[in-house]
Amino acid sequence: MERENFGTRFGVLVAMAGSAIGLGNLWRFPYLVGSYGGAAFVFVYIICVFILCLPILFSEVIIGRRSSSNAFGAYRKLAPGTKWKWLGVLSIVTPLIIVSYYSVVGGWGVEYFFKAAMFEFTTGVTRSELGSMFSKFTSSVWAPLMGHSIFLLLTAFIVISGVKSGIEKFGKIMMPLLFVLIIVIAVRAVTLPGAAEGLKYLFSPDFSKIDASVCSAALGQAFFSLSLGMGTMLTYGSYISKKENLAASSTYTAVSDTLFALLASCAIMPAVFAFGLNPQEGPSLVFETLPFIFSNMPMGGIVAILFFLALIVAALTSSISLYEVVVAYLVEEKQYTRRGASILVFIVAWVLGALCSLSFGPLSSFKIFGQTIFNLFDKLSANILMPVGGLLLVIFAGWVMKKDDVISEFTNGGTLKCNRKISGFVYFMIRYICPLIVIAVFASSLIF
C-alpha cells in the first residue's frame, strides 16, 4: 500500500504548527506563567524553545523523513537489530497516555463552549459560584465523560479521513482561524482598564525568580508545547516530501508555537490583572477565572464564545497528531486498516481518559505515588516521558545515525545553501550540547 504524504508546503506548515499549538498554549502555558513568576518563566521558556528544543525538533523530523516510517518502525529501520526499538515503543506509549487525559480537558472545553453559547457567563455570577460550577462539573460522572467522548470522536473522525483529506485539510482551515480568534481576544483584553499590569507581569522579568524548578517547568512545557519526544513530529516528518526544507518548517513551527503562547497569555493575563484576580490559579485558571472575567467584561459573552471555540480548535489540532502516531503504527506495523486502527485507539484512549476524568470525582481518593490518575498522566508525560524521549532521540540522531545522513536530510542532499552554512553548528548542538543540557535540567529537577 502506497504511503500518504502531505500534499503541499502550506499543508506541512499548518500540520506541524497545529501539532505544536494546542492546550499547551491556551490552557497549560498561562497557568504555568502564573505559577512560576510571570516574565521570568517566559524568558527561560523562550531560551528553552530556540536554543535547546529547536535542534531536538530538527532531529525528530530528520529521523521521521529519513525513515519514511511510523514512530516505532523508524528506529527499527534506521538501527536494525538493536535495542533502539524500545525508544519506538516509548514513542507509541507516550502519545497514547497524553491523548487520553488531553481529551478530558478538550471535553471541558466542549462543555464550556456550550455554556458560553448559552450566555451563562454574562449573568453577573460571582467568582465563587463559577468556581463551584467548575468543581461540580469536573467531579460529576456523566457530563465530563460526554465532553471527553465528543472531543475524542471529533479527533477520530479527522484521523480516519487520512493525512491529506483529514489532517492537512483540517489544518489549512483551522490554523488561520485560530490565530484570528486569539488575536481578537488579545486585543480586547489589553484594552481593558488596568491591563498594563498584566503586560508588565508577562514581559518585565524578575531574574531572581529563576531557579531549578522554573527551568524544569519551562523545559517540560517547551517539550509539551512543541510535541517533542512523543513521536508526533517524527510521524509528521515521515509524511514530508524530500523536496521540503525541514529546517524552515521546523523553525516556522517553533516561532508559530511561541507566538501563539504569548498571544494566549496576552489574552488572559491582562484581563486577570484588570479585574484584580490572582494569576496563580493553576490549572483552573481558564475554566474558573476567565468565565468570571467574561461575565464582567463589556461584550464578554461574545468573547467567551470565541475563546472556548479557539480552545477546542487548538486542542483538536494537537490531539489529531497524538492520535495519528498510534494509528500510523497500527496501520504500518500491524496491518490494520486506518478505520480499524482509529477505532481501536478510540476505545483505549476513551477508557484511559474516563479513568482520568473520574479521578476528579468517584476516583479522587485513588492515588498512585500520591497523585490522582489525571495528575499522574500529566506529570509523567510532561516531566519524564517527553524529556527522556527527547533526550534519547537527540542521542540517536547525534550518535547512532551517520553524520552524512543527518546533514543530507537537513540540507536536502546539499542543495539548500543556507542550511549547508549552519549544518555544522546544528549537528554540534544535536550531538553534544542538547543532550548535556537536557540531562542537567532533568537532574536538577529531581534533586531540587
The other form holds:
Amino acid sequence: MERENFGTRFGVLVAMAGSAIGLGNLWRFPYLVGSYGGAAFVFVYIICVFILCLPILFSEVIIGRRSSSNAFGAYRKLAPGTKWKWLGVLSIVTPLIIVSYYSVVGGWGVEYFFKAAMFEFTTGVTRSELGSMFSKFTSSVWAPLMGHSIFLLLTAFIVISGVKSGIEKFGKIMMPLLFVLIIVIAVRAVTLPGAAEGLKYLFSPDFSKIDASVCSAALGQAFFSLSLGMGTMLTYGSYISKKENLAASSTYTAVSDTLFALLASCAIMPAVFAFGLNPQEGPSLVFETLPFIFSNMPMGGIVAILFFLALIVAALTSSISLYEVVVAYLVEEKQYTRRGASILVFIVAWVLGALCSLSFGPLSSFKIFGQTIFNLFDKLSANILMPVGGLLLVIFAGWVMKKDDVISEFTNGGTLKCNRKISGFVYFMIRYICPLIVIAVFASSLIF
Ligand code: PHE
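Alt. form predicted in complex with ligand PHE, vs. the form predicted alone above:
Now the full complex is given, and it begins with the chain already shown.
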C-alpha cells in the first residue's frame, strides 16, 4: 500500500509544531515557571531546547524518514533481529498512555470552554469559590467523563480522515488561529496596570535560583513540549518527503514551540501579578487562578472564551499526533484499516482515560506505588518513559545507525549546503553530548 505523505512544506511545519504546541505550553510551562522561580527556569529551559533537545529532535525525525515506517517498524527495519525492537514497543505504549490522560485534561478544557461561553467567570466569583468549583468538577463522575469523551472523539475523527486531509488540513487552519488567539490574550494581559512586575518575573533571571531540580524540571518539560522520545516526531518524520529539509522543519518547530510557551506565559504571569496572586499555584493555575483573573478584568468574559478555545485547539493538534503513532502501527504492522485502528485506539484510550478521570473522585483512594492512576500515568511518562525513550533513540542514531546514513538524511544526500556545514557538529552532539547530559540529568532527578 502506498504510504501517505504530508503534501506541503507548510503542512509539515504545522503538523510538527501542532504536535509540539499543546497543554505543555499553555498549562504545564506557565505553572512550572511559577513553581521554579520565574526567569531562571525560562533561561535553563531555552538552553535545554536549543542545545540539547534540538539534536534529539533531528535524530527522531531522521529515524522516521530513513525508515519510512511507523515507530515500531522503524527499529525493526533499521536494526533487524535485534533487541531494539523493544524501543519500538516503548514508542507505541508511551503515546497510548499519554493520549489517555492528555484527553482527560483536554476534556477539562472543553468543560471550562462551555463555562466561559456561559459567562460563568464574569459574575465576580471569589478565588476560593473557583477552587472548589474545580475540585468539585474533577472529582465528580459524569461531567469530566463527558469532556474526556468529546475530546477523544474529536481526536479520533481528525485521525480517521487521514494524514493529508485530516492532520495536515486541521493544522493548517488551526495553527495560525492559535497564534492569533494567544497574541490577542497576551496583549490584553501585558497592558493591565501592574503587569510589568510579571514581565520582570519572566524575563529577568536570578541565576542563583538555578539548581539540579530546576535543570531536571526544565529538561523534562523540554522533552514533553517538543513531543520527544515516544515515536510522535518519528511517525511524523516518516511522512516527510525526501526533498524536504529536516533540519529546517525541526528548527522552526522548536522556535515556534518556544515562542508559544513564552507568549502563553506573557498571557498569564503579568495578569497573575497585576491581581496580586501567587504564581506558585501548580497545576491548578490555569483552571483556578486564571478564571479568577478573567472574572475581574475588563473584557475578561471574552478573553476567557478565547483562552479555553486556544487550549482545546492546542491540545487537539497534540493529541492527534499521539493517536496517529498507534494508528500507524496498527495499520502497517497489524493490517488494520485506518478506521478500524482508530476505533480500537479510541476504546483503549477511553478506558484508560476514564480510570485517570475517576482517580480524582471515586477511585482517589486506589493507589499504585502510592500514586493515584492519573499521577502515576503523568509521572511515569514524563519522568521515566519519555527520557528513557529519548535517550535510547539518540543512542540508536549515534551508535547503531551508520554515520553516513544519518548525515545523508540530515543533508539530503549532501545536497543541502548549510546542513553539510553543521552536520559534523550535530553528529558529535548526537553521539556524545546529548546521551551524556540526558543520563546526568536523569540520574540527578532520581537522586534529588
Ligand atoms: N508536546 C505536547 C504539549 O506540549 C505534548 C505531547 C507530548 C504531544 C508527547 C505528543 C507527544 O502539550
